[in-house]
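Taking the form predicted alone, here's one chain by itself in structure tokens.
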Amino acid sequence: MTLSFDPGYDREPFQTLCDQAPGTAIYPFSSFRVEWGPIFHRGRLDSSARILCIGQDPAEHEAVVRRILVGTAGHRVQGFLAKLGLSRSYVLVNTFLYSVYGQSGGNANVNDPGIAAYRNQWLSAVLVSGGVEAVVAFGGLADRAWQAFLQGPGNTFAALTYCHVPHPTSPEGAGGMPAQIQARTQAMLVAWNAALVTLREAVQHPDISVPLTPYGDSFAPSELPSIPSFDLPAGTPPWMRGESGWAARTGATAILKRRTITTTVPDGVIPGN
């Protein structure tokens, strides 16, 4: 029977893997926001994923829902896999199991050996199945975490078509005044566009076949579609799905904004409101 919702982490190796799960031993306070929990992945765990996507670390809307990419920049990548005709056989699993916190908390500990040695055992642990076909890092950090774990001894991935692209939240991330922002947005959806060439060859096993569809200079509304419930927990409300914007860190000052997380039911889901 095929579940509308996730089931979790209910086979090996990924029961043990989230058992022991690294803690503040491994991931500091000072850099990464370790007091929400870590959160895993999104996607199959069952061997049928024909895609790996590395991410970089979660964020508010992944803390409520406990599942990666399932905000602004999980809304993109839902559209990225669409226009490769998955929608269904895809894993996700990011660079860091906790918020980063900090502006160089990624970059330094991006390949702490503890970190690594964790995280490799989650992308051997998905790719050893054989059924994966490619794989994409989304920004410089998944890249790099890739990268580690093709330099361990015994790898025999290297084969695998890999492509790295820009960051799904990058042109904003960035800052700037909107024009500049778009600027960045037309420059990564190019890039994009390329990575889709030459994945569309390397997964032979789409889900569906569509054809191949460019971005433009933005994106479009039907390229950010809601994330699939059979992604998430059994009970998660159909509005967390949808568009992004109902989870923010608020607070007066710094350490109220890292302890709080606030959410809000959008608009029109109770009646009359």
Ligand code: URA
Given for the second form:
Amino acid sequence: MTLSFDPGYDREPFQTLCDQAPGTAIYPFSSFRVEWGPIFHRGRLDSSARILCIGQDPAEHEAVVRRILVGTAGHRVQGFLAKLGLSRSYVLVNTFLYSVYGQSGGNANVNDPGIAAYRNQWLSAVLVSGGVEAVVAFGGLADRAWQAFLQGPGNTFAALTYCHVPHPTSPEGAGGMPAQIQARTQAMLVAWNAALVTLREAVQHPDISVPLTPYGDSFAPSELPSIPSFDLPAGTPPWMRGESGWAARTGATAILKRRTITTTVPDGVIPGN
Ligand code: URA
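Please supply the coordinates for the form predicted together with this ligand, as a counterpart to the form predicted alone shown previously.
Next comes the full complex, and the chain you just saw is listed first.
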């Protein structure tokens, strides 16, 4: 039966992996927002995935929905998958289970033995069925995660087609004026377009056959699709699948901001409001 929601971690080895998720002994409070809990993945765990995408770390939207890549970065990745004809057959895993806190946490900890060992188990688990035809790392930390995997238990997957592309929110992440962000977005989309050519060759079993439509200089609205309901837990309201911006860290001090995610139902959802 095809469900309209994600049934969750209903099978092994994912049940055990979730049950044994590392906590603060592996992910220190000083570098990760461990208080918001681990967030594991998004997409297919039933061996039907044709592509594996590696992201970086969950943010505020993900902390609410309990699936990765559902905010701004997630919509951009969803559009990227659509250009490959992948409307369903994908699996997304982050480099980190918890949101990175502070400037240096990601770089400093990316291949800590405990973090890498657990992440490698997830990567092996999603790849072992043999259906995945290509791997994409979004960002430098994801690339380091993949390289570390190939050095260890992943070396049997070294022949998989692999692309490392800029992280979807790296244009904004570096800060600066709108014109600078626009220039970085344009450069990122040039790199994404090149990767799409390689990945379309590798993905032999797309869900839908689509002509390759490269990105222009910026994201068109049609290139930022909703997150499918079948990727999210049962009962997730539809507005959480749409445009991001409904969750934000708020608070007057650093610690209040760390403790608070404000969720706001978007305009128009409640009639007359
Ligand atoms: N959210 C995620 O889950 N991963 C990213 O890389 C960015 C945002």
